[in-house]
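Here we start with a single chain on its own, the form predicted alone, put down as structure tokens.
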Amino acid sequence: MRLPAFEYLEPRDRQEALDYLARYSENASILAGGSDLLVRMKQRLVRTSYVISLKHLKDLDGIRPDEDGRLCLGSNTPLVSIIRSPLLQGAYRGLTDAIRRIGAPPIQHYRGTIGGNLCLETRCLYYNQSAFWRSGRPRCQKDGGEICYAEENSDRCRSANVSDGACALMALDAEIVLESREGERSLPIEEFFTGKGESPFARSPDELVTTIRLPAPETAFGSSFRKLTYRSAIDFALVSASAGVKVEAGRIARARIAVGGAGAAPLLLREASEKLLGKSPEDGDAVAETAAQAGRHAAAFMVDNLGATLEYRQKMAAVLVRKAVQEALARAENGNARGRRER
């Protein structure tokens, strides 16, 4: 499959950048690594007549504590440097285990990148193919037309956000910024994600995707992530779950559960998060069950658009969501462990 014509630009600096952005609109796309936009054009999936590369952006590289002692991840910071960074352990943990189950080393390595994977589009079996398969049956609702063959007589798009990092970052609470040549907003991470497959992303047109703010990071609180493939790499996720947990007095204080795979946006969890809270991360059996529980509830979420059975992939929600919950209790119990020793 050969790419369409386009033109391609080069930006020097984010300025330029974002006067481009304002000029092509909606006729642009943005090249971050490419690993994912590249593949969707030369499948026709992506119509663009112009791609701005951010190669040269390196202000939207790195990974820096602001003044509140928040940690900033600039959007265009390569994959193995989230990995390899000693700011991103302890607290952050679910975030570099869900780093390295992205794609392969390879890709981590010299094309993916922070931003690139957290919009990374979503993805459906009866969308994700070439034109030609495409060509024999009627456009369903993400390529502009009224069907979703997904689920039959939806009134949207049931397309499933498999991002790795989308999911970790879920569950860590973490703010999204963009920015446009008119100014700067912040957005939580649940209102980035739209829900809608066709659209799946909080983002005008002419902005882009800079910073990923994550909390101040606490000694008692743990995360993990979790993710079912059929392969160890390359392989997306047929669903994966992550969760970010702080214990307090030998108590369940906040607990975020997400799970990716199951819908337009990762799904968090709210309700069934808030069951854990008091629980003792002793009272393993009650916690375990607690957090199956949540995972059962994410299953009635889940559509038949990926490549494994949907029985299969509801079941493995709970387990995976049990699973992450209790990684996440013991690294926060091992960060307070250590908290106290330290004191």
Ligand SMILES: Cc1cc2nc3c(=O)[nH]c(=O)nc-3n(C[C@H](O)[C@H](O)[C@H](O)COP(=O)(O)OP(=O)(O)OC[C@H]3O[C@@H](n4cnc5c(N)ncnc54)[C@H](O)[C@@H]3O)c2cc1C
The other form holds:
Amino acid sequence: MRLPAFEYLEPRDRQEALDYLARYSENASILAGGSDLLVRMKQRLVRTSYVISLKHLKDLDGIRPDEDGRLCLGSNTPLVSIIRSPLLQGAYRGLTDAIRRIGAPPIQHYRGTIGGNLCLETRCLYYNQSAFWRSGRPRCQKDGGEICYAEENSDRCRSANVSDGACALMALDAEIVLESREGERSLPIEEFFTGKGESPFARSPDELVTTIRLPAPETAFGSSFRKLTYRSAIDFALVSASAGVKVEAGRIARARIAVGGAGAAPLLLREASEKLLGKSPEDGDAVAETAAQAGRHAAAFMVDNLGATLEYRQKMAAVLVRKAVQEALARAENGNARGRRER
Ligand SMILES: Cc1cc2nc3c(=O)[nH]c(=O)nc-3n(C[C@H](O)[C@H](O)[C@H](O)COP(=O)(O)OP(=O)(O)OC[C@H]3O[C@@H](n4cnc5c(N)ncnc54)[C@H](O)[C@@H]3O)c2cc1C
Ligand code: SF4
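Could the form predicted in complex with this ligand be given as well, to go with the form predicted alone?
Below: every chain and molecule of the assembly, starting with the one above.
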């Protein structure tokens, strides 16, 4: 498959990139590592006149704490730097686990960035196909048509967010910083996603994601990520789950569970997560059942649009959420024990 014609732009700094975005707006696409964008361009799923490369924007690459102790991940930070960063090995292991599961080492080491992963377009079995494959029948809603093959009579596109990093960042309560020529704004990660398959991000065409901010790390906090795939590499998630929990005085004090592959945004199970609060991690059965219930709740949001039967993915959602919560709790308790030893 060949790339269609486009004009390639290489801004030398952030201001020039923002100027191009303001000028070309909907007609431009941002190129980070290109591991998703170029595939979609070849499949004619993206029709763009200008491609704006971020390769010279060195200030978007790096992981630094800010003055409040929050961790700021530059959007153009390569995935391998996330995996290797000592700053992300404790409370944020859920994120490094997720990034390690993206594609395969060549994508993690040479191409993919955290910003590109966060902005990964939603996917669907009936849409992420070659132009030739799709030409055999009328266009679906995400492709500019009127029908949906995944769910009959659906009035909207039900494609799924299967970004591993986005699912983990949702459980970690990340904040997304966007910049345009008009200025900067930041959004809680749940507001960065619209929940609409046709246009999944609350990002204006002239905006660049510059930073992903994580709350200041705490020793009593643990996180985890689980993903179901047929193969151990290359495959996108059939369903995934991530959990972030804080354990204080032997009780769960904070919990945030997210599920991937269950809607156009990583699904934040806010109410289901709250049911874990006050429980003791020692009470393994009650915690496991509450977590599995949360996963069963997520199953209701799934449709039959990824490469496994809906029933299998729905059942596995409960399993993955339970495992993610249990692992996050074990990590939070290890963090607590380490904290006590160091005092
Ligand atoms: C074989 C294969 C397997 C894969 N497996 C997985 C997987 O298992 N899990 C997974 O999550 N992903 C997977 N991917 C998708 C992709 O490789 C990763 O998500 C990667 O992290 C994308 O990063 P990138 O820098 O290459 O993004 P790009 O392709 O450059 O960009 C992706 C999207 O983000 C937008 N974008 C990039 N940076 C910014 C920014 N700063 N501001 C605003 N918009 C921006 C681009 O315009 C584009 O729409 C796979 C891809 C391939 C080819
Ligand atoms: S969910 Fe429906 S509209 Fe959306 S990409 Fe799939 S088939 Fe198309």
